[in-house]
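Here's a solo chain for you in structure tokens, the form predicted alone.
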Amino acid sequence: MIIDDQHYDVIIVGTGAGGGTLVHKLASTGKKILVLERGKFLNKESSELEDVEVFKKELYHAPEQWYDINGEPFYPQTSYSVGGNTKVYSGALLRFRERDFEQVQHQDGISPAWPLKYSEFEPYYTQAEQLYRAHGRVGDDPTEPPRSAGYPFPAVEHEANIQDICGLLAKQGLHPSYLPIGLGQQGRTDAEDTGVTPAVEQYSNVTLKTAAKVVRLLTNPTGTAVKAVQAEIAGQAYLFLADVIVLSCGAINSAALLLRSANEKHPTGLANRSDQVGRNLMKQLMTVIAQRSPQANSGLFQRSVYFNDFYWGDADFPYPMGHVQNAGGILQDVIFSEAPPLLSILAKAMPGFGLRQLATRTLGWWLQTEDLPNPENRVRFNNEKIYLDYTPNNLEAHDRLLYHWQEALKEVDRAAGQSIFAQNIHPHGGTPIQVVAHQCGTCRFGEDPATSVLDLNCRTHDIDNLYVVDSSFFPSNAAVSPALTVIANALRVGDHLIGRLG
């Protein structure tokens, strides 16, 4: 094993939307940073989607195993790369809305409380935005929470057919709002661009060690501090030194590297007391519907327009339902490019026609429900292996939105004068487990060490100077994308590593 010859102030583990936002905020210090990333830089051609052929690659799976309840392995939708997910996220940048960090009442059960509410959130929501310049145009959506600022760039635009359906859709009583999203002068913002790369090419405290797999943390002899970082590099062990560690590995790598890295003093895995880490995985219950497009469209626009009229319930369903936005053009959606139901039913619905066809005629929404904490829906690390016990919840709060959504559509068609082509792709929200977008929950952050893994500043309570900032720290999920949420505490414990470090 190699010991480096180097002694840093701070290690960051992960460069996606905490990590990467972390290295931002921090750069500036001048304090010695490592940041490790498992993962390589993306080819620009393989970041972008820009051609039919994604349709028939999997290009957005990581190099490895994973096993779901029944011990049945898949290979994860998740993204190894320097920028993490947001490499392959839609660049949708929504603030959680102000009730979403009180105690909500589903019809399955009980969205907890947050610790710390949207007031103190909201300040890291501006800086958010601005960092990952985000487009968008306050006013349209009810459920809007305040705002100390406006966006600072202005909205997208939406594609002339998702214009014509937006003025349908408002003649029905709904909100068609514009989606904030994040574009930068290459396409949407991500946290290589916006963070991780500017921060190493301008500032020569900071260090980013690529292709660097980090396989546990070895803490001192008492159990108190985590001492050395152990990293796979090109086959060669090596163990990095630093005074303060933070995780951004994902809400499932960052609980399955804290389990795999138990040690006499945690023997249930460090930062563990609570018997917490790992448990309370979310990642939503998403359906993904496909309409026939009226006209030809280039299926490479960008996502534009969201509707949050049926967030917090209707009249005859007095719970959350959900979020819905459209997918932009199919060609640039991940997902679809992973969808092989989806290309079966477009082929049924127009036959004759190929993949670029099928792609440009028809058009694509997201429909998001928040998914509640559960301890039993967990991560767990057995025998080298990575196990994901998930079964979904509230499950007929999707349904509902769904029935809704479809309802609507039939209406739009209606209007246009062309029969309904609409169709979910994942019945019950059931998307496969493969698909960990959004997730969120495995190291929920609290005031009592006995019920959580992390503090309010998500230390862990159990060792001083380890952190985790990507979504693990979430007490229950939304149904919006939680991206800004994870940059907006980013910056907002990055505030209080600067005070710590001096």
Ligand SMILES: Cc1cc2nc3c(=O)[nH]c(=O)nc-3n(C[C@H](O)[C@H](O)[C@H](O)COP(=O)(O)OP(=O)(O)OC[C@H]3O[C@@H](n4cnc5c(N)ncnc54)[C@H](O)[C@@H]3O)c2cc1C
Contents of the next structure:
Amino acid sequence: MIIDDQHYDVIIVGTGAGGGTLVHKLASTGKKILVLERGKFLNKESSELEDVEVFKKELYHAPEQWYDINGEPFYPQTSYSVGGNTKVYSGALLRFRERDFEQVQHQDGISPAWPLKYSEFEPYYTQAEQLYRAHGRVGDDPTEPPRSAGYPFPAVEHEANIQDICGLLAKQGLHPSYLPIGLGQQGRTDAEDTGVTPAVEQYSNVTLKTAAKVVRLLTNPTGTAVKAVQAEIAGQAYLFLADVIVLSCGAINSAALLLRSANEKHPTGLANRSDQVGRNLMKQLMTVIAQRSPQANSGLFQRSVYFNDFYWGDADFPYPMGHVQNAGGILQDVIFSEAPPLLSILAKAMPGFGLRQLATRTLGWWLQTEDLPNPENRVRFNNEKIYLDYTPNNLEAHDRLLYHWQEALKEVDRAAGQSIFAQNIHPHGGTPIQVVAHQCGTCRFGEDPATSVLDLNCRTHDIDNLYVVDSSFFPSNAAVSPALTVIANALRVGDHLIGRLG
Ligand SMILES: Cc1cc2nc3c(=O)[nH]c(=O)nc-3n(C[C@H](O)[C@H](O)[C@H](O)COP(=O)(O)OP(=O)(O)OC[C@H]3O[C@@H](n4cnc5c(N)ncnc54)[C@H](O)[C@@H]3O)c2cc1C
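Would you generate the structure of this protein in the form predicted together with the ligand, following the form predicted alone above?
Below: every chain and molecule of the assembly, starting with the one above.
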């Protein structure tokens, strides 16, 4: 074991939406910061050909296996790289709706209230949209929450096909709304080029170690503080020391790391007096509908539109159903990678040309429904393996959203005088287990140490110098995408940490 001879003010583990944003926030304090990231730098694939390659090689999946509730192995859809999942995400940067922070009755149960409300997150949402260069437009979506500022950049225009379909959907009384997207010079903004790389280049007090996988946190003998972070770098074990430790490994890996760091004083896992670490795993119900495109499209374009008409329900079903957004070009969004095995095999067997042809004749729609926290849906760590016990809930709400959207698209077809509608790609029952893109909830924040893992500053109730700043903290999910809320929260906790570090 090599003990690093430096002592840091802060160690941040993981560089995704949470960790990468926090690095940005803390860099200018002059505090000595060590950033440990298990992945390496990942170049964005820019050309169409490369996108086909990315798809075929499943580069969006981690090179490790996790296990489902039956012990069956799978490759999780998660990216280990500098920037984390923002390196592969679609850049849709939506605020949670005001009511997402309140207790809401769903058809299948209650979505609990957050201990902090939308108004406390609002200033940080504004900062997050500026930092990640959100392009959007206010005023089209009736569920849009109040804002202290407009979007910093104008909305992305729709691809011609999408524009036509939006017109037909609007005639049905629906509200096409410009999807807020984070865009920089090089394409989608992410936590690496927004947070990590500028911090490392501009501030000598920030040190980044890549390919550094943290495997355990070690406490003092009384278990009241984390004293050291153990990491594996090039097959060698290292110990790093700091005053404050922040986990930002993503909701599943942060929980797994706390669980695997169990010791005499924390026999069921670090900071797990509440027995809530790893529980309440949520990941949204997601379905992709593929629609054959009336005209050829470019196959490569930004997502640009969303619909929240069914977000809070309708007259027949007074419960939330969810959110719909268009997939970008099929090649770009790589949606077939999570298709059922047969379709996936067929698509992968096609030569690159065939796949591109398919992509330019297809439009995709993502349907997302909130799943509800259930303590039995959980991350477990056993025999050095990560298990996800996850049974989807709130399925009827998702089915109803699916039904409404299919009906809406059929109506578009009728209005356009053609038959272009295709079936949904994911089978009934929703998202495969390996789709963990919108994972959250495994270390929820709250005021009561008996029922939550983190306090309102995302510090663990049990260990004074240990924080978790990623999607773990969500006490309930939403149906819109999570990254902007993770980013806004990292900026919020960053303010607290700046105060603490002095
Ligand atoms: C294909 C895809 C598309 C998506 N599209 C969108 C979208 O359009 N809009 C949206 O809002 N959200 C989207 N998401 C979700 C979004 O990317 C996540 O919500 C967000 O990145 C979560 O941030 P995080 O900080 O919790 O974790 P992550 O971004 O996952 O970052 C975790 C980091 O920790 C590192 N790490 C993990 N374990 C260790 C360890 N033991 N030691 C050291 N480092 C470790 C990882 O390598 C990674 O860098 C998408 C996700 C995927 C996969």
